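In structure tokens, the next block holds one chain alone, the form predicted alone.
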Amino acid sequence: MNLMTKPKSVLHAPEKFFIGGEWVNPHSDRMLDVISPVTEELMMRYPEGSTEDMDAAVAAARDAFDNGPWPRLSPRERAGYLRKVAENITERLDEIAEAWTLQVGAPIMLTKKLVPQNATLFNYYADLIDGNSYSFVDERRRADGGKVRVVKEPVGVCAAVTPWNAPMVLLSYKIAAGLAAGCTFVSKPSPETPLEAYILAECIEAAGLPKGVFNLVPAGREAGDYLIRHRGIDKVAFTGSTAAGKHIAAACAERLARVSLELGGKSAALLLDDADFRQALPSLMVYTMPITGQVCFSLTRILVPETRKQEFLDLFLGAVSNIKVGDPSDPAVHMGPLAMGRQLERVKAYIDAGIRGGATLACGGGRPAGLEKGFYVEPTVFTDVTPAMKIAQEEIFGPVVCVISYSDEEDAIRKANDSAYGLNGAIYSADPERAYRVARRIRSGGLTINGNIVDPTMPFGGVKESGQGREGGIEGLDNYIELKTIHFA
């Protein structure tokens, strides 16, 4: 199966699953739609996954974990498959960044600059487990002078979901490290945007990776919940909201599975009053309100210093009204439409909840002129937001800023850390030992000090209900290790 053979071709549908090395047919007849952001029309249909084709995803899995060669291959020989599925991903980089803006409304300025993460990720595991960095036995000693073998092995069969945001690299976190590990794969993305998954499956079949060790079914919620629940799923690997986490949680916790959560958040970018507005402008300018502020990470929450607010509003108003908004395949445009219908009706809901809480509505609110079709909404800031209000609290999952002024640098502190998320941060000052020193004190996954850094070779994931375990780094392959002690009498 050949899904796409130039970017134009995306708009092909899906027809089949890919279980057990094959391309396959459904078990049912029912379709999924995905609608275009920007033309609010059918941009295509395609099938939609039965518990059915799950249970026959998770046997091939299973079946490649337990009896094939995957997970006994050396990890030389692990890295030399994924070095290959690399390759194949860079030869396909333009189809998968026009596969993200299609879908999602994604500029595709920032898609084809982000899209080669995805190959990175799996050369970067191949090169770790390829190398002495990681070691899957560690030879001790017991106080006897026994000797003891520590063993890192795979988890076992993983479910993948992944969210509609950014398909391709969220999904590629799991699958490079799991499989540097030595686990199989059945891949549940979202049903809106099914295209990123299906490319990763033509890569992986032409790298000649063993039938079974990654199996696709896009499905819907009551198939994914199936799988979810299947007993022969030994890891949950999910990225997506809280919610929906915490019922991924509670469903593995009735028989244990293992379980990895990259959730929500609602993170802060601190100005100290030291901090030089004008440099930190372009990372704010970028991490605000990247892909229509439907990123977890995106700095949402602004704290300046009450002496220099106005200063602060003077600098980033008039920025943000310089925001180019328009059709995402404009390479001139920044910010395309939210990713659905639904996601529309969310934020504009939080902005209206943000004016009748109090707060002040500097700039945005409400729909782009000139843009009457698609789920466009202007960037939105508000002033004038105290920590208690809804939309200081809650992840809003679009381009909604709230600036928050305090008083001293206790008070930053305390009102950064005013969330029930804890997923990423920035500091910035003109001293970066003072920066890490508050960034100490912020209860987060993550923080950049002057900037907004994400790396895929670095651990990423948040505390609180921002989720638990981490993905990137050498941590992201441990997210898939169990660890099995084998003693010498």
Given for the second form:
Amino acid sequence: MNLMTKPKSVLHAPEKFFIGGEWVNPHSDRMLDVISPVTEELMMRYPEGSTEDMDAAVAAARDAFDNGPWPRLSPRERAGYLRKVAENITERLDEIAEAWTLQVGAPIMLTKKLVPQNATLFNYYADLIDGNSYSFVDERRRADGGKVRVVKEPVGVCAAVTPWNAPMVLLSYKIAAGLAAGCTFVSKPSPETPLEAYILAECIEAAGLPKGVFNLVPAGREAGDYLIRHRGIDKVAFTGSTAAGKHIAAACAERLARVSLELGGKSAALLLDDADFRQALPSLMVYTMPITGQVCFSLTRILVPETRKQEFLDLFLGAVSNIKVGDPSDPAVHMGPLAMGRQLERVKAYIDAGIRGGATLACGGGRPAGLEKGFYVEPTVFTDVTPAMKIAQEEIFGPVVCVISYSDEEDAIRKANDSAYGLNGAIYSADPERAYRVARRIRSGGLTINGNIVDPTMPFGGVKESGQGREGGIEGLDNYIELKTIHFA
Ligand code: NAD
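Please give the other form, namely the form predicted together with nicotinamide-adenine-dinucleotide, since only the form predicted alone has been shown so far.
The next block holds the full complex; its first chain is the one shown before.
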């Protein structure tokens, strides 16, 4: 069944870029193809940004920052614009959900539920800078009693480089916080999923933000690399793979440009020996393989007590067998295809590595029956996985879950921490304070007791190779701030 193949979204000028408040023609005639993950056919074509387009976008953002009103508006004035952007986003939520489903293969039942987060982020940062809880000027006294103002100033012109798996919300985290701080932006979305960034550009244009505050140039790696090295860029806000994050951090280090990195994960769901597995099951079903496992904070390693392993597997494998895989535009479907052909090849290679490495394939591993076209793979569970195995260490970014058993609490904590990543995690227990004590010993940027919660009004981000800096919450605003200390002599 193929319910929708083309987005209904009507863009003003999908053949152009948004630079300096205008829709402008690209410098080159190179195009980007967007392929439907359901039909494997060409769905849309967009122009591909070149280095000349990046120069124009950076110049516009630079001018808006250095000479325009945006950084010098009062927080209340900026908040007014952010609220208008939120209103415009709210009017287009159906379109944004559909764009996500069509480009990425994320089930419409999920995307419809999640897209309001985009408006929430703009409203949240508007309220934060317009209220009493965030102060841009802190009056202090120095050691000799003299007057000091510690001022929070915007970091400058930012490049927002974002991935394809959740294109709009990962962009909104950056743009809402950065605009609230007074920054200006060049957005370079993933070449596979440019649609949401166009919708956001239109929402920003309709809100009447000053020219050049937000600029959009979709591009691939080459022009992206040029952008992150550009001397006109003060900060790179990056979400994507750890490999690209390391490359970008090194490039930024050469000129000490600011950088924040939201990278990969291999997060553990740790079921303590007193956990109620039936209560844990609903959140495990949602968060072990969300968007066909293509979410950075997925709980892809499940740690179970050896003594209760079979009890867990009976429950979990039973629930996994009920996952309805199919066309993500069907509101009854839980899991769509992987987003692109290269993702399918990657996931298949990891499934092979799991089998070759000695893990037991408990379910899945192949193409779902009856789905001959599309980048589909079955929900897959490996048991008898040991921490040293490749599938236990590397981010697969597909619907592949590793069940790892442990002997006691110390063994569980050691295994949960046996990872290069540290993004997310969940601890399940009948005793929330016991779970909290265990959570304090897991090296990750965030955890949930008895569930999995990511809230845009709270800081989110990783330790170790999962990244640097935080997005969301007050800390997400601080990501776009430089401190200036002004002494009165
Ligand atoms: P990717 O690293 O391949 O690409 C991400 C973005 O960076 C794309 O726009 C890409 O064009 C661009 N890019 C890549 N190399 C670049 C370079 N040298 N210079 C400039 N731009 C460059 O990642 P992906 O495959 O698009 O996304 C999947 C990855 O993103 C996964 O590892 C996932 O865990 C991670 N992710 C992390 C978070 C988080 O918040 N921590 C959220 C979502 C996704």
